[in-house]
Amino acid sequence: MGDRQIRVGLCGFGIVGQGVFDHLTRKRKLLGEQLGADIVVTRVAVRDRSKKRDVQIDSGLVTEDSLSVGTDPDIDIVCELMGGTGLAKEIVTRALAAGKIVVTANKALLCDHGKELLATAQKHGGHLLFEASVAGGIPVIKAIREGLIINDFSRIDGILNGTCNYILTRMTNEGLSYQEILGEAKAMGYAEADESLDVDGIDAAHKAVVLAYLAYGKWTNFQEVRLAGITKINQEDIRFAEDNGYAVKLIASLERERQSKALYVSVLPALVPKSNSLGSVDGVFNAISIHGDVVGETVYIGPGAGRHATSSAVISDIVDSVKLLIFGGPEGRFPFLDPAPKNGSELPIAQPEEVHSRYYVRMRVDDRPGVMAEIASILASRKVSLASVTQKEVGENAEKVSLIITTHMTTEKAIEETVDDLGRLDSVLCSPMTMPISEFGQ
């Protein structure tokens, strides 16, 4: 071990900080040797001491006072760790301030507040490292920032929500209903007590805006986001995907339109081929698919959250930090630590008729004759070409009927004007749902 002490304040000491400081601990002297210098966590900044935890900690390094970690001059790496987009950001702006390496899982405080996070690092000569912030255990940040580096991105799809994915798979392998699931997913701890930042896309969608940037240099608003989450979701729409070779996902996507190459980024449920990587991952896990013009299609899968995954992918980032200060030379910078990505800013973002795919709708119509003639109305008043047609009785209830159609290749903007067409009809019942039929640039 050499002789160099490197010390490390954690801000957040919740299922990740008991991780980090877990591992750091027991992997103390192993680290040591490979690095030549001794990483030692010497200040944890928590909510309430008195609150009991699975790992042991000494008391004299326990605060209550996370600022004062942050701003810490005898702490080498600040590692932000407790969420939320307050606090966290004012810890994280002054440690930059200062000149200091901060590492976060912070996906939330990333979308919102990137841009001016990775500008005070750059002026007052710190650091922002976030492995973490994106599909967990899966080293995606670091294999688009490095070991792709000398790639054009034409899209990047992926499933980046472990609950959702989970909730998903045992609709699909068990025949249950999207809320009877949700309840034992929280009582397996597999979905937080309010779901909605899951289940509605809201934490794929934060983790989709910082892939833009590192991807295309772009930082994207979260309203710019195409978004939807997976409440809608029921067993006629697993039923019809497991019976035409598809899997029902929900996918992040970022494209660059062939035509217009504006950028569209997406959070969207949508029908994955069971033959494409995606739509075998199961579970919990994560997958990240990248289209690069050099390399082709790479693709990633791992856990995607927990304690474990999270504190490997913030330990990356700690190791690397490490290694800045240890040979970083006179001006203390490794390049390639700091996201510097092509010159996207002036990318535009794609409109929804610039979006192309095939499109899956299901409504709930009344089964009378002339509302086929209807329906098809609409979609050619759209120019929205019907490629089938799936029909079937509504529970005893013959006078109703669940319609499932799907598209040929249309736009966006076209499948968003006929569902809205759909919806006031008196023959449908209720708003249809739809989501797109992936081809994934195919």
Ligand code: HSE
The other form holds:
Amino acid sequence: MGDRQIRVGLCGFGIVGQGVFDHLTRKRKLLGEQLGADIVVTRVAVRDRSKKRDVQIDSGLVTEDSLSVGTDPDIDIVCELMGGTGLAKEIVTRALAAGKIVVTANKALLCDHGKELLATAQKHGGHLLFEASVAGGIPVIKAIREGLIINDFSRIDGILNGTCNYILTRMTNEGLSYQEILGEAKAMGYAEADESLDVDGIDAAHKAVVLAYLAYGKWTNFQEVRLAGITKINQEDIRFAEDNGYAVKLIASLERERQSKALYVSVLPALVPKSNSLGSVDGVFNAISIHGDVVGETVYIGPGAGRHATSSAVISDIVDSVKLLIFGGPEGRFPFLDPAPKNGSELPIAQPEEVHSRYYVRMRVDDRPGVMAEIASILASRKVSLASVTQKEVGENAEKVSLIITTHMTTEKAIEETVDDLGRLDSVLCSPMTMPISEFGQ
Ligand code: NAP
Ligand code: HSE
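So the form predicted on its own is up there; where is the form predicted together with the named molecule?
Below: every chain and molecule of the assembly, starting with the one above.
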């Protein structure tokens, strides 16, 4: 082990913070030999010191004053592992303003304030590293920044939320409802403190915004992401998918429209062919398919949430930070850690009439003559072409029935207008559930 000691402060000692501490402590000697420096956690901030922890820690290291950890002059690397966008932002801003290296796993913070935080780092000679913010243990940020640097990306599609993929997989395999499984995803440490961030698709949208910045150099407004979560997915959707060679997945997509070059950013539940590289990625695993103009398609798969996967990514940022502190050039910068962003800040956002897909629509309708004709007439008026109609046979006295249609290729605008029109029919009993059928062509 080298003589140099690198001091790390952890703000947050929950699922991720304890994992980082535990693995850094267990592998301290090995890392020291590899890096020629001794990485030691010298301070840890929590909200409640009296809380029982899973991991043993010297209580003298622990404080409830997280701001003081962020600004401690004796700390070289500050890890923000608290979550939220209030206090976390203040700690990160102050640490960066003090020229420190900050490592964070906080995608909500990056989505809302990444632009200004990176500017603060640049201004004061600090660095902001965030490998754990997207896709848990998969080093996808390194892949985009470093391994794929020569590529322009036509599209990036990903399963970016481990909680949702875990829930959808168990709904498929065990026939359970999403509410029945959510508690287990929380107990496993996959879900956010506020689980609606997961199941409403918000967490995946935060990650999509971060990826869009890395891949295209554009900070997309959260409101510009086309967003739906998994709370409306039921067993009928899951069974339809199973019967027709698909899986239901929450898919984040970044896509450059071919003609206008506008950027489309979405997080939507989708029917994905099982034969597709994302179609059979199950459980807490995430997967990302990236189409680059030089390399073609590359696919990355691995655990997307939980203590160990996330710690692995946080520690890779800590190790990069150590290299920077030890080997950094005269300006103290390594271009690969924060290269100039791609020049996409002016990219327009794609409009619904530019976005093409096939769609799945499920509705509950009155079981009486003429209903199918009304529905078909609405589709025709919006120039949406039917690809299939599925209605399970029901008894003679049934009053309501589920009807599932799939469409040929159409636009997002046309399907939205169609669904609005369908929802206004007296015979359609509640707002139809719709999702794209994603083929992920180049
Ligand atoms: P967590 O288990 O809820 O832990 C949060 C930690 O922050 C706790 O130690 C908590 O203290 C501390 N904390 C929260 N508010 C605080 C405050 N106001 N002052 C001082 N300490 C405060 O959360 P987590 O799952 O570890 O997630 C942490 C971050 O990593 C989040 O940004 C999350 O989005 C991100 N992330 C999580 C995962 C995952 O799989 N869990 C994966 C990737 C990224 P107490 O323990 O005393 O309450
Ligand atoms: N709650 C997040 C997920 C944690 O389930 O993917 C990883 O970012």
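For clarity, every value in this text was computed on a predicted model and none was experimentally measured. For the two forms, the rigid core is made up of the largest set of C-alpha atoms that agree within 1.5 Å on superposition. Numbering follows the first chain given and starts at 1.
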* Does the distance between the two CA positions of residue 176 reach 2 Å or more between these two forms, the core being superposed? -> yes
